[in-house]
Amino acid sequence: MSAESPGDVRPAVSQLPAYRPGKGAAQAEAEHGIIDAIKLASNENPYAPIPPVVDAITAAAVGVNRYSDHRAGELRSAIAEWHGVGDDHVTVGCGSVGLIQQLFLTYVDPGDEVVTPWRSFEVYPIDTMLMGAQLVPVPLADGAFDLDAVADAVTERTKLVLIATPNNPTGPAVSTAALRATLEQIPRRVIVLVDEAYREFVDPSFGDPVHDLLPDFPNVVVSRSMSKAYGLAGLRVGYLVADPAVVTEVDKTLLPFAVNLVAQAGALAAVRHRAEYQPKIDVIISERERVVSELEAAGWQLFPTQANFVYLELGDRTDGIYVELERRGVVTRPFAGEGIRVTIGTPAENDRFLAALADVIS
């Protein structure tokens, strides 16, 4: 049999790094011969969906012999009403990460440039490489964005600017006032994504780009997720709010029936019952502040996080501390040679992390 690989793989794909999800607790247990590990690696909500959402998912499951509504029209309408925009300003996709890929498919050609602060969301360089485009990374300043440098990095070849706020993995957010000043410097032909996967954990004083920016900047696209605050990570539902002309084009790249029947039902129930999630969100925010306070009291210098995670800048100590935490049953997300990101879990899980970290560095 020939040793040659079947097919002629595109260079952009053959050189592509695979997306690496956070390690699961069961995998860590198997690797280290431990029990009762906890996963604080993927920024998931530690609490189960509320009963109306579970009921909606269960009821929808009996209908999975039929295709879902490709455009998720009822869910789009509910999201539009929630945010006070027309239905034509909203599109729904397979997680916000799926919608980000759709943005690339819609706007980016080989040789184009994509500008983003870095380090940021790991999918950005993967999608850029997939399209044969060039990533233009703008270094962070103390874990946050240098927005003037972002604007300066835009050239005639730039098609997308990607701004994750709060930034994943470091945690700082940017205000709509600061974003407005940056947008004034960027040509309207350039699409600017404001990636708000962690929107619900952000202090309201940072503003709302849907209302503060979209009316004046038709090139702004806001992405949000039902995975984090609403605990639907396993269903994969996200949405974009944008100018109708952008929505029309992005919709063309949606994989048929990408948002399945059960996902639509669960997300729709979550939107309709979103007030019932607020106590859970408030607990996570409160726990975030407690974890930050205890870490700072222990001498850690942290970036100001507005997300449901904290980031420890560790440099060459990263791998060693990550492994030792895992051996103690606390699974976090490492970024080799840089630091680790730790999801805010339940109070008991957060206590385990703090105790394990103190033990590791003692």
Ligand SMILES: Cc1ncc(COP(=O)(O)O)c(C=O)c1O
Contents of the next structure:
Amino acid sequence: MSAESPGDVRPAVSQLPAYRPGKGAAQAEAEHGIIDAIKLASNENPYAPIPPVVDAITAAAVGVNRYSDHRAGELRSAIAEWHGVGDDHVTVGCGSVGLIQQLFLTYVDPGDEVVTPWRSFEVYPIDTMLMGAQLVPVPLADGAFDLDAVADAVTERTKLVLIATPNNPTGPAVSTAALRATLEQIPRRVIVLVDEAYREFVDPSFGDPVHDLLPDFPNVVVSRSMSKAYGLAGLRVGYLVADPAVVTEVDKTLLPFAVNLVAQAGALAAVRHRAEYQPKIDVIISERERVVSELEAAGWQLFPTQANFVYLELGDRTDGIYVELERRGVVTRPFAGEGIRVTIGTPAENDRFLAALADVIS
Ligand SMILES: Cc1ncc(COP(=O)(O)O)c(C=O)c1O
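Having seen the form predicted alone, could you give me the form predicted in complex with the named molecule?
Zooming out: every chain and molecule, the one shown earlier first.
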């Protein structure tokens, strides 16, 4: 056998770093020889799905000998009704990451530029490299976006601007008023993604881009997720709200039946029963506030988070603190040399994180 690797891999792929998912509790237990680890590494919802969702998933399972509805028509309609827009303004995808990749497939050619504040969601540079495009990172200012610098970074080669609000991993959100001022400086031929994976945890005073921006800016695309507030991370359902002309083009890039039958059924039940999630969302928000105030009381300076996570800026201490937390059974998400992101879990999980951190730092 030859030592050469098979196939002639596209340079864009051979140079691509693999996506690094948050470490699972079982893996940390095996690595450190511990039991009872908790995962606060992937911004998941700590609560199990509500019974109507479990029932819908179970009922759908017996039908998986058939393909799903490729367009997820019923789910689109339910989401459109929820947000007070026409069905033609909504598309559903395999997680919001699936839809973000579809946006790249729809709008970005090799050599094009993609502007994003950075550090932000790790998928953005991966998708950019995959297309052979150029990422134009705009440095964060105190963990938040410098939106004027974002607008200034747009050139005639820019195809996409990516704004995660709240930002992953730092946590600050931007208001629709601030976004409007930025959008006024960006040409309409540039698609501006407002990635709201954590929307349900954000104070309503930040505004709703679907209502505040979309009617005036047809180049705005709002992405949302069923993974976080609605606790369906394992099902993989996200959606976009956008101008119908955008939806039509993006739809062409959907992998056939990418939103599987079980996922559609579960997400539809979650949308129909969404009011039942509010108490759990409220607990996560109040736990976030508690964790923030306990950390601040212990002397930590934090960015103002609007998401279901907090970020500790640790610089060179990142790796050491991350490993020590993990040895104490608390799995967080490190960004080497920068800091760690910690998901808000149940009250008991948050207590464990706070106690472990105090122990590590002492
Ligand atoms: C900013 C941001 N966008 C999108 C996603 C992906 O969510 P989904 O599970 O819908 O693909 C995440 C998940 O971590 C995220 O942080």
